[in-house]
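Form predicted on its own, single chain, as structure tokens, below.
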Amino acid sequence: MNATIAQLKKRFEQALVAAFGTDLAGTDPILVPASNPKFGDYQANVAMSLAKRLGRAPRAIAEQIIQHLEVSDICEPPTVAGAGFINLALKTQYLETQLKALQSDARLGIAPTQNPQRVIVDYPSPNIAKEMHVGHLRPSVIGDAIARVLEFLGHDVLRLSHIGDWGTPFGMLIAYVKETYPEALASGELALGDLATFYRAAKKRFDDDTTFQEAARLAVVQLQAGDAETLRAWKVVCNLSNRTNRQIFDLMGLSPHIQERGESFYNPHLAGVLEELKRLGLLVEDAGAQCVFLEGFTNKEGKPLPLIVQKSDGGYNYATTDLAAIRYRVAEDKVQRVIYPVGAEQTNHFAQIFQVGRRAGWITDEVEFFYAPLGAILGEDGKKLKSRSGDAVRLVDLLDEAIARARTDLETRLVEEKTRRDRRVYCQCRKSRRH
């Protein structure tokens, strides 16, 4: 209906000029959808905004506007209500014509944007060291929908999955690969069909054996130090997890164009983030850590809250990686917009990294970083959906159950339809025999 609104606004401008002179050319008619269907489809509130300027009552202004408002090809005769609201009801014939035109248009009347942008949609971004769970349903579906709409409008969309593929959680899995599947270190692939079995076995080994726990902790140190064998084991885990996640993406019908660009991708850029923040005078050392103190965020004592970008032991964290991603996306990907469809529980995190990004000059008025908070998926008890064991429901289990239920429903409908059809045939045969 954008074309209809544009036409109506143009007609209002013509009416305003005809009624009150060229000084009112370009005046916004303040055209909005009607608040109540009984008032029609649209409502123009321009008369109220002109009362002081014209020195007349809004209703009198509205009456004079509709005397010059020519919309008979689009609307029923305009009416004035209340203090001076101009109500418009679209003609049925006009709507029928528009719908028929849409029916024959592959784009349903939606024109491509005149200002295409390079846009990144950041989804679904699972953690490689964990199985995808029901919470990943949100960014997967909503993120894909956003990306498809933007592409349809003509934007250049880059779908990036900012996967969690680095850090402490990998120690246990790397140690388990080294111990149990040494042959995988040579081939780079682990031929397992069930990722869940691999996770459970590694977790049990970790819980039962203190020696293995130490091996897992050592694996983290070796990973961060760039040890060749440990990196091979890490790649084996990532490949296994990515293959499994891709199967889930396919089940959900997600775009095959999603690219994995994990936390590890930004490792070479983390030191540069610190150097630039330091050069800009934003870094402050606090208890041995390198921090940026945030505006508008305070701790329990009411003191400014710092965003830690390098821990006191020299290590980096999620905030550092996300800042590196912001910097890279602006400088290297040359984006005009980045959209993060992520759970609402991350609201503060995004507000904080966006503030640092803007203060550093990476986010500007020409580059929009937009956080799209998503609600939680709740069970019948109104709490986050959990399995009977208390863990988040595995996404693959949810999808398998949905497919099974849909199949059962379809098969039941087919049987019922066949039964109805057989009854009709039987009744027709009996009737023909009687005659």
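Numbering follows the first chain given and starts at 1. Treat the numbers as computed from the prediction; the structure is a model and nothing was measured. Rigid core (definition): largest C-alpha set, two forms, superposition within 1.5 Å. What changes on going to the form predicted together with ligand ARG:
Hinge residue, chosen from 56, 205, 105, 367: the C-alphas switch from fitting one rigid part better to fitting the other at 105 when the forms are compared between these two forms. Relative to the larger rigid part, the smaller one is rotated between these two forms by 22°, as taken from C-alpha superpositions.
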The other form holds:
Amino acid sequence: MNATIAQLKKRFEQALVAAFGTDLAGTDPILVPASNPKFGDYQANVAMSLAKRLGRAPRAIAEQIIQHLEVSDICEPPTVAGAGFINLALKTQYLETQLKALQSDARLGIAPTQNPQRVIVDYPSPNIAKEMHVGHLRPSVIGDAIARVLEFLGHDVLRLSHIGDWGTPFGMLIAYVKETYPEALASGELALGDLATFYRAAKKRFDDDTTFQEAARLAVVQLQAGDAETLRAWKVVCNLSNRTNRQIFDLMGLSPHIQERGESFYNPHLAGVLEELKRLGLLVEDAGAQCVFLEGFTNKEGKPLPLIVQKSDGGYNYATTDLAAIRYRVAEDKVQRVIYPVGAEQTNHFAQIFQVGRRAGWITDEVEFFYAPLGAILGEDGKKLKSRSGDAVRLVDLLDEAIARARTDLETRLVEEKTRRDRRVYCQCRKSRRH
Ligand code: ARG
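Switch from the form predicted on its own to the form predicted together with ligand ARG and give that structure.
The next block holds the full complex; its first chain is the one shown before.
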């Protein structure tokens, strides 16, 4: 529609000159979308702005403009309303022609960008020690839409799934693999349908047995220490989980080009992040933990809030990994824009890591880090959607149900349509027999 606006502007400029002389050449007609669709599609507010200069009432000016306005190929006859607004409604015929032209263009009239960038869209980024739940519908669908739009515009898009594939939640699952499926350690694969069955069995074992709980805790320590067998068991869980999630992505029709670059990917870079923060003088020790004190974030007592980047036990956390990701994306991926479509509950997290990234000099004016907060998925009661048992709804259950309902609906409609058609044929037969 930009072309239409440009064209209408030109016609207005001509009318202004024709009506009031060359003094008014180049006057902005102040053409904007109609404030209310019942007034048409566009309105020009120029008459009001000329009242003083021309020493006449805006309505009279508007009338004089439309006498000279030649837009009959685009619009219905313009009208003057209110204080002197000129209302314009596009002709159906004109819209039809425009739409037909768009339809026959494979790019729907959208030109590729003049300024192609390298862009990372960080999605859908689930945590893989657990099944995907209904909340993951948001980053999946919205992230995929954002990536597609940018790619269509001609940007070089990298889809990176920042999966939560590291840390405490894996202890129980690793211990269970070691105990129950030692043969999987060699192949890296578990001959199991999905993560759900495996997860439930591991959870039961965990709840029933305190020695197993100890094994799970030990597994986390061994994982962090880089123990080879533990890493193999961890890989088994990741493979199973990613296989399950890929099926869900396919069900949703997400891009096949999503790359997994999980939290574990950044392990080798975490110490470097700490070192650099230290060198820059940003690191402060607080109760044994390494922190960066944030600007503009305070606790209840009004004291500056620390962002912990290394816990007192030496462990790193979600924020450290994301800082490493920021640094890597700028330095190695040479990205110009990073978009994070992630739940609105993480607003503070992103504000904090972006701030530290900026203060460390990783985020400069040349790169845009953009957090796109996603709202919650609500149930019919207007509250966050939960299953009957009060747990999060499994994403795969939601999708299965959606597909089942759509199928039933379609089948019902097909039957209805057939019945209608049969009845019509029957009536016609009777009619023709009577003649
Ligand atoms: N795994 C996180 C979650 O499920 C989301 C990660 C979003 N991306 C990021 N770079 N922090 O809550």
